[in-house]
Amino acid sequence: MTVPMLEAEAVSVAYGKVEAVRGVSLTVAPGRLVTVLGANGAGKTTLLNALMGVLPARGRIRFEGADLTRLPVEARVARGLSLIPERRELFSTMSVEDNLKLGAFRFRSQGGGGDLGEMYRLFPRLAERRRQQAGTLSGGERQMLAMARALMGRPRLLMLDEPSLGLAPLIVAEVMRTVARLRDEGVAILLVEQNARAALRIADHGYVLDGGRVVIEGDSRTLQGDARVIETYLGTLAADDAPPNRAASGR
């Protein structure tokens, strides 16, 4: 039996009194893409903080069987987990191509990280832009910038935060594109996201949440016909203006 990538098993965050998350449990498969739904407030990012440890949690946080759940941010990038936090937080008067290497930093001692050349492969508007301030970027371009950057620490599980925010529909299109060619090359995904119906054409499974508690799980083709997700979160989606996804075609 495969050996799952992350699991989250009963994860509650608390801001003194008020409690975020309430007893979250998730797993992400390797190789798989899941997505966690919600609307703005539900616990999303909050949830994603205390998987990377910087926030603290009760529960139990498990990466490859390890138990991490007490354990620093760093040593959690260490064993090969990387967040993109919603602001991105790039280093805006820096060259494309220096944030890309500050983005192997941990690697310096051992002459390791990801490769340049393999970016620019995976982001072809970079290597155009690679003398480019990162600030002068555009949205589309920055959010690419980033998922390269943490790409260059070579993680084993990418999680990002709201990586369509403030993004026009086909740049949205665009970058969900390169998330979904990420996880056919092998990096296990945990996407957080208010666009549930971008998500869901390209994840193979998905929790929903609300009020900081998983309150619908299932794969993806599931929930988009789940008439919950369907008034809450999408609309009339016929079953024609879903395009299939890898959890859909066996892929």
Ligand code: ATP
Second form
Amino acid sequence: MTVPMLEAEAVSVAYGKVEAVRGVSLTVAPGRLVTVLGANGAGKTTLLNALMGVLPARGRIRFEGADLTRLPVEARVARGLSLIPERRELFSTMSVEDNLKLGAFRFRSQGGGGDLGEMYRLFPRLAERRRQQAGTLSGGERQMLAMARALMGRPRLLMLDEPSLGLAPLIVAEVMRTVARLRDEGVAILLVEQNARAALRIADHGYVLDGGRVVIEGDSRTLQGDARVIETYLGTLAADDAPPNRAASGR
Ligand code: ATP
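Structure of the form predicted in complex with the ligand, given the form predicted on its own:
Below is the entire complex, every chain and molecule, led by the chain shown above.
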């Protein structure tokens, strides 16, 4: 059995008296793409923030066997966790290239980040736009830049919060293809999505959150055929042209 990279065990997060995440357990194995699905308010963003250390959590969070539960954000980043928030948070008046360089900057002390050439190979569109201000990019290009900037820090686990948000279906498909390619290049990924159809096509394994709890879990193919998932998330959505998911064998 593969040793999990990320292990969350009975993680709970409360905002005052309101418990937004309730006893969530999940694992991400090395090189795997795991998705967390759920409707608005299900607790997805709160869960990611807890894993990253932005919010305090009860339960236990382990990364490559080490207990992260009490570690601050910076210590988690140093160990290889990276979170791309829903708002993407680019420096809009700076060029694409300067945004990428900033992604590497804070990792210099640990031996430097990824190199620009590698990012331009992975994201050819960004190479074409390297001198353009980030604020002038399209929504899909901004998401690509957010991913490339995170990768400049050479994360071992990349967590993405709704990368499809606000994008047209064809662009969603392109972003998802890119996420799948990053997994194929060896980066473990935790993908939070409301767009269940697009996410399940590329994921190996999935969890469905409802009211802060995991209500369904399984490999992507099983979830795609699960009546409850179909009824709730897949039944009425129009098909898009996202790529088929890689063989979903285990995690
Ligand atoms: P979305 O897709 O809208 O981002 P989500 O699944 O990410 O939804 P969360 O944003 O994690 O859900 O929210 C989970 C619950 O916690 C919701 O009921 C939300 O109203 C509540 N919540 C989120 N942030 C806060 C906050 N800062 N203070 C109080 N309650 C909050």
